[in-house]
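Coming up is one lone chain in structure tokens, specifically the form predicted on its own.
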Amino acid sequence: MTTFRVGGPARYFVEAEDEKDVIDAVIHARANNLRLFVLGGGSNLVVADEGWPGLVLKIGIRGIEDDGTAQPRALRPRSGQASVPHGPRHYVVGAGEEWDAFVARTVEDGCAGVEALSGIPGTVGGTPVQNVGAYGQEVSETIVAVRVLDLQNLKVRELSNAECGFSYRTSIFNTTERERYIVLHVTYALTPGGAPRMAYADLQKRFANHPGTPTLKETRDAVRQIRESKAMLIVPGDDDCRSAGSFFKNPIVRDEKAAEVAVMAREQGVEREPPRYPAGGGQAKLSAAWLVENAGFPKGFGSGRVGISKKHTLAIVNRGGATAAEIAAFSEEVRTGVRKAWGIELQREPVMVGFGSIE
């Protein structure tokens, strides 16, 4: 059930195919005093070797509605009003839909807005939780509404983009309101005939000699190729793919701290200074990959069953037969090394399930 291929069993397991199934599962868990864990595509999880002692609820709600009529209720025209003939195309997508298949659909429809997020494993329901982003795009740019089950009162409601509290790799779903909501459907507003996003350096390099603007399909294909070259694409038989993708978030620090790291790098004779990007409010985003690599953890680092991907510094991989405990311990070794080398505390991206204090 996870891309890491580690973790123990669930005591009880149910796959919900519609909203009623979700509500019934929650009621059953509460009636039987079972701890509840909501599972999506399993691409951003490390499950403890002991497994989950309660009920695992896998969200399997499928379906994609589009073409304007799929606008969330708050955006639909009132009776007697005409729909706006131009503008965004709305997609209402079940939380259990495979994310990359949905992206492929939007590209085929000629709608821009998520093409740079091609190749990301997992399901649609997980995208608003972490404000999934890559190659210059984030889902918060196109999410209009998130339909959720509110576990405080077992009512289904729709949250607007603003109510989701999106910021870098975060939302209310994994911070202030963690474990309050279960995502059921997500509505995206995409741009018919829009140009692809070319903010990422590797993409710009890939299309440097391209005549004219690349198509959405060309952009999607290029993103998937770049991801595959970095072991960020699930390819059967590739040992580097037994991972949760990027294990650490790019840290956001004060500008003064970013400058301090740059000075330290020069003093240590590091060939390339840490990449930094403005993050607003006197802050900068640093490259976690640079920090890890220059703390003594290069690509391919490690021996035994857990290590760093040979293709991507931020990916911790299960080389075969690893345990969840070994992955957690190795990740802590990397975090400690970065802290000692650069004075920066890296935050994990995957959800740690069943690990107690480090969850």
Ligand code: EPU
The other form holds:
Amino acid sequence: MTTFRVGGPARYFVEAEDEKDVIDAVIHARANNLRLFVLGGGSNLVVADEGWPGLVLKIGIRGIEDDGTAQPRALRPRSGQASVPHGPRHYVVGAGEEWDAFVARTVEDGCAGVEALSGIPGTVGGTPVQNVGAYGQEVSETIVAVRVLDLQNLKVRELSNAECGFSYRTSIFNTTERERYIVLHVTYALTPGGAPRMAYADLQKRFANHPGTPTLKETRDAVRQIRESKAMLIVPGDDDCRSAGSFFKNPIVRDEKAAEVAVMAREQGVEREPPRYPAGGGQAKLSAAWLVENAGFPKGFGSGRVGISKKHTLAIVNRGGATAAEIAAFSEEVRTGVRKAWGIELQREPVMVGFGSIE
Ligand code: EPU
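For comparison with the form predicted on its own, produce the structure of the form predicted together with this ligand.
Every component of the complex follows; first up is the chain already shown.
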């Protein structure tokens, strides 16, 4: 049930198809003293080999409702033309919907706002939790409300965007209010006829010779191709994408530390300068991929069943038959290597489940 394809069994397992099922499962777990684990798409998890001693509740709530009718193709603005101003279109999506199928639908409907998030595995319910982002877009830009079950009082409520406390790969759901809420539905406000997001260098490069603005569909296809080239798209049969995507977050450090890394890199004769993006407040975001790659862990590193992807140093991959313990140990080796080489403490990006102290 995870994209990493590791992890032991669940003692009990149930899939909830609607909000009532979720509440019933929580009540059942409490009545029977079972620890509850809420599973979405399993694309950002490392589950321990021992598995889960309690109840795994898979969120299977489906449904995509929107408040507009699909605009006929002929009426959609052509690339290069100014788009007709309309209000946003709202999509209320069940937490168990496949994220990428939802993105495909919005692109088909000619609505902009999530097209750069194409090809990301997992389900809709996971997107607000870690504020999923890629290619210059984050879901925090389009989420207007998250409908949740509050485990403190077993009541369903809607949280506004501001209440979710979004920032880079975080929200209240994975920080201050961790384990308090179960995401049931997410409402996104998208822009009919809007232009695709072209903020990311990889995408701009791809469309450098493209006449006019690319369409949402062209952008979606390009993002999926770029993701595939970096082993960040699930391609059946490709061992290199048996992973949880990026294994570490891009670290945010003080500007002075970023400058120090650049000097160290120059002194050590590292060919490529460390990428550095302004993060506000005298801070910079560094590339974890670069730090890993230049700490002695090149693409394809590792001789065992766990290693670094051949296409992207941020992805730790299960080459087949790996255990969760091997993944945890390998990731620690990388973390230690980066700390020794660059004096930076990387933070894991996937959620570790059933590991006890290292969670
Ligand atoms: N780089 C390397 N070696 C590599 C790959 C990249 O040194 O093997 C350096 C390059 O200099 C490159 C820079 O790292 O310019 C950035 O690389 P990339 O564009 O691939 O993005 P990233 O920062 O590594 C982040 C997200 C991805 C997301 C991409 C695209 C994080 C932790 N990761 O990766 O998200 O798809 O940007 O926007 O923020 C995920 O979270 O699981 C994930 C895949």
